[in-house]
Amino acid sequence: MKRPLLHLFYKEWIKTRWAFLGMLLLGIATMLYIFTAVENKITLQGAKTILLRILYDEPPVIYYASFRYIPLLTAIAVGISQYVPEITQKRIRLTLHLPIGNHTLIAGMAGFGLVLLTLGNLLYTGLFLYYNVRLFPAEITRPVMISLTPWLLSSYIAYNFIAMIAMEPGKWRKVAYSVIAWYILQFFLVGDRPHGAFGASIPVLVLMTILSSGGVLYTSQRFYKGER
């Protein structure tokens, strides 16, 4: 059982590596851009002025706004590179002949993609904390991390819906899933609220993310059966 799974993971890595690594480079570059701009403003305007603007300006100064779509774009790049060629070029039919149960196989594919996204999100979070703690006190870092959390979670929502749309055999269901995904992502990608404003909503967003993972297995079952 272990060898087929290792073969599956290697195949998934071959498909997704350049998309994933390319998005990591973009994410790292975005982080460097954000904090280079912050340091320049501190040098020109003074740390106290920047701190007061971040805390009290209306609308709030979202100095990390450039990062909003990076986790989402990472998920789109990984999801498309992983699933779209499998479906459009009928490769998944060959994959299904591996000596692994179909549910285990799809769970392995989806799990591999989710692990990649988690590694990317951990890297982004680590870099952000490293620079943010150097420049700002904890009173800013804590609420800012709360604001970043929905953006990070949006990557899992996007990835799960890409997998669902790719494997769904029914044309109109594909359209319905696309519309649902677009509306759900609006809850995760709000960027003009005060820092930490979504603290009470995080458990609900996490639950929505978990439920979207179950949808991948549901559409994969429909794919096996060829349902319309």
Partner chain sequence: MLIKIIRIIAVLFAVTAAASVLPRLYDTTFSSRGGRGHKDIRYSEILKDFIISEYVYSSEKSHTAGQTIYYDRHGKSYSRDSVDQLFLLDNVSQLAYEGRFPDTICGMAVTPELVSSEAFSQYYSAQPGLYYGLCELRDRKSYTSRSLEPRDLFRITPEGIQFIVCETNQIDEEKSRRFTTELTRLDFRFPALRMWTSPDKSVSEAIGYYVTDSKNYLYCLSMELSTPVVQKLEKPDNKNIRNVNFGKSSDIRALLITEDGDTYIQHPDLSYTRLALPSSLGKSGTLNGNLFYRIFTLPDRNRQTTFVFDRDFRLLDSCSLYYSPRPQSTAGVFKELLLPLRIGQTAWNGFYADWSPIKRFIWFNLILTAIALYYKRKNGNRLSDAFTVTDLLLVVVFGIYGFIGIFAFPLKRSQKEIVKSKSADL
The other form holds:
Amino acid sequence: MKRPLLHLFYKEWIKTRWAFLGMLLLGIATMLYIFTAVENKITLQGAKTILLRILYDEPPVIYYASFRYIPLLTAIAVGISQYVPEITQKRIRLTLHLPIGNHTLIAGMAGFGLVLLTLGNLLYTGLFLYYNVRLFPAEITRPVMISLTPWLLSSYIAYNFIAMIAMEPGKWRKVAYSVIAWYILQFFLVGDRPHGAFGASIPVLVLMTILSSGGVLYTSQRFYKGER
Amino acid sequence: MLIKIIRIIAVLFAVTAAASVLPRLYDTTFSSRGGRGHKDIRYSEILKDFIISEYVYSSEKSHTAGQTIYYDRHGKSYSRDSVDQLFLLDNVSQLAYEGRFPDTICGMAVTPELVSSEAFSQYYSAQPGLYYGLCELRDRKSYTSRSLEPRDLFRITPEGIQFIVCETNQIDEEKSRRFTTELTRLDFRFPALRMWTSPDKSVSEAIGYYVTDSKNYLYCLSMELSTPVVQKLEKPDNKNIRNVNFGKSSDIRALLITEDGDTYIQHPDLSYTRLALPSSLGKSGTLNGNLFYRIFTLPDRNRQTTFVFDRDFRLLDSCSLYYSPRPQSTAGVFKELLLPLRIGQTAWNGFYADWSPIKRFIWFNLILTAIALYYKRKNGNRLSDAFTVTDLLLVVVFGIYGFIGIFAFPLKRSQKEIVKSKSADL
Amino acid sequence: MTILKHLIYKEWVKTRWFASIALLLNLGVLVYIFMSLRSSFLSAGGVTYLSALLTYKTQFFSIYRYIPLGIALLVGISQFAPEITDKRIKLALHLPLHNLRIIYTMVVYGFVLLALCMIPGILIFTGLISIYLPAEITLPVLQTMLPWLLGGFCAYFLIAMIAMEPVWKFRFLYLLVSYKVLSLFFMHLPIGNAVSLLPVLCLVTCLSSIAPVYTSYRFNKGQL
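Since the one above is the form predicted on its own, can you give the form predicted together with its partner chain too?
The next block holds the full complex; its first chain is the one shown before.
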């Protein structure tokens, strides 16, 4: 049971590695850009002024705003590179003839993608914390991390929906699911409010993220059955 | 089995998405025309009573016109000119420009400069605002020298007060120790619950910060020529403080709202006067002041109450303005019928679900359930199946959102089930 | 001639569903813009709303900004992605027609399809907002939207160019250059200011329409 799963993971890695590494590069570059810009402003205006502006300016100074769509783009890159080959070339049919259960197979694919995204998010978070803790005291770091959390969670939602949509056999249902995904993502990609603003929504967002992970199993079953 | 549960979760996602979008779409398409009259209330020092002004719309053929009417509490109406006579303190600049400003008002000798210097307006709130715990402590004498400009921000942690030098993001140990010692000397229990300062730069420099320690005692923290100046303040009637607003006029040092909603004025000599106002919990009001009066306005559900105090903060009079509720338009009625709830997300309070009154939407929901039931039976789903019942319950509760959801995610039966039901029919 | 017809039909089969999504998306967003304009207009009152619009120059239509780009992506990727994944372009290029003609038929087909998706929507939109807005406002609005439409066309040509390129290294480079070029079209400019930029944008679009020639030539030479 273990060996075929490892082979599966390796196959998925081959499919996704360039897209994933490319997006990681973009994410790291964005992170470096954010902090270079902040340090530049500090050099120009003085650290205390910048700190006070970040804390108390109205409209709020969201110095990390460039990072908003990075986890989402990473998820899209991984999701598309992983699932689009399956459906365009109908390769999924071959995979489904492997000696592991269909559900295990699909769950393995999805699990691989989620692990990849988690690694990416951990990298982003680690890098962000490293720079932020160096520059700012905890009174800024804590609310800013709370503001970042919905964006990091949005990557999982996007990936799960991409997997679900890709596996869906019906064309118009794909469009319908994309519309649903778009509006669900609007809850996650919030910004323009002071740091730490959406902390109260995080439990619900985490719940939504966890619940969304099963969606691909539902549509892949319909794909497997050959329904229209 | 697992798949069917996953499908229900997917339906709930569809319901959430629909419930956040469709109400907005409906509002954009069928909006109600504007034009509610705007009401305002003022206290006349001549009349010693309130005058209410209202902007009324009169819709003629194709264009709306409006005009302001004035009346008092007893319904007597006033013309524009007579109203102008009654508000001398408010119209200082206009009257002075026209040279019509009187020498005495209500027996007191006045000049335009005196009156306009006594006029001020400010907001105050019972709700503490955005608070990060990191603030700038400016020196009282910072206007004398550039070297007294602080380069750090401070916070009060369980270990004591910490001054963080911004450039290096390190704690200035020596300065922090000096201030912590001074605070400890006055029995300050760390950490601080909350700190307040005036938004006005010069007042903030002069007063410093009002800090509540973990035992809810009130302190005033400030700095003079780099030495800490800490003062323990009395609490108003020994009540815990909810929020502090600093005053804009010379006779009000601060406005304190206590935990039970009472409002206290703190005078420059640090004594308190309790204001005869109703509980201000959860509200923010306005304070307008002039030569004779201090006028507080508090909002409420569908009204606004104005309280007039004299300069010694004794209540003279009060009056409530009621806002007539907007009559419900047909679009509004249909909205309650069609859309049972609205899901949204606000910044500090997280998610909310706004339900319409049940009586309105339940009938439409039941009609939709009947349609759904018809389609389910046509597809061969029997009511004995728990998941079909769940689907129908979703339509009953969520109405049109549930209807969209269960048809977006089809529930086709597997071969096994079809064979089983066929054999059951035989 | 019939071969061209067959080719066009093949392209139609590839893109028809995505083009219909694009058309619906275009119409949907434009109608939504009109509805929210109508809603603000009616609730604020005509005079108030128009004077606020003229004073603050709010771009009530700004959500339309990236829609032409999205349409170009939908049509372009659905048309060219099968070519590169399945290497089907090789088969198409073995048809008894000159290579350039084939490529150009595909590109012109896409261009016409894009125009058919975008233009009717814009015309309907102009008609609708003219109910509430005078020409002094409508014309600058259209002037501001024109760079976005041109950006959509330019994006389509660039997608064709990138798809035809055989080598991934260069594809990545072209992607970076395209990002920079397209950012010219989608700048956040105040209303009506884009007029002076339009000749340049038209020139850039025309140049980009020639770009697929270069890459398909390299593809054809077999640099895979």
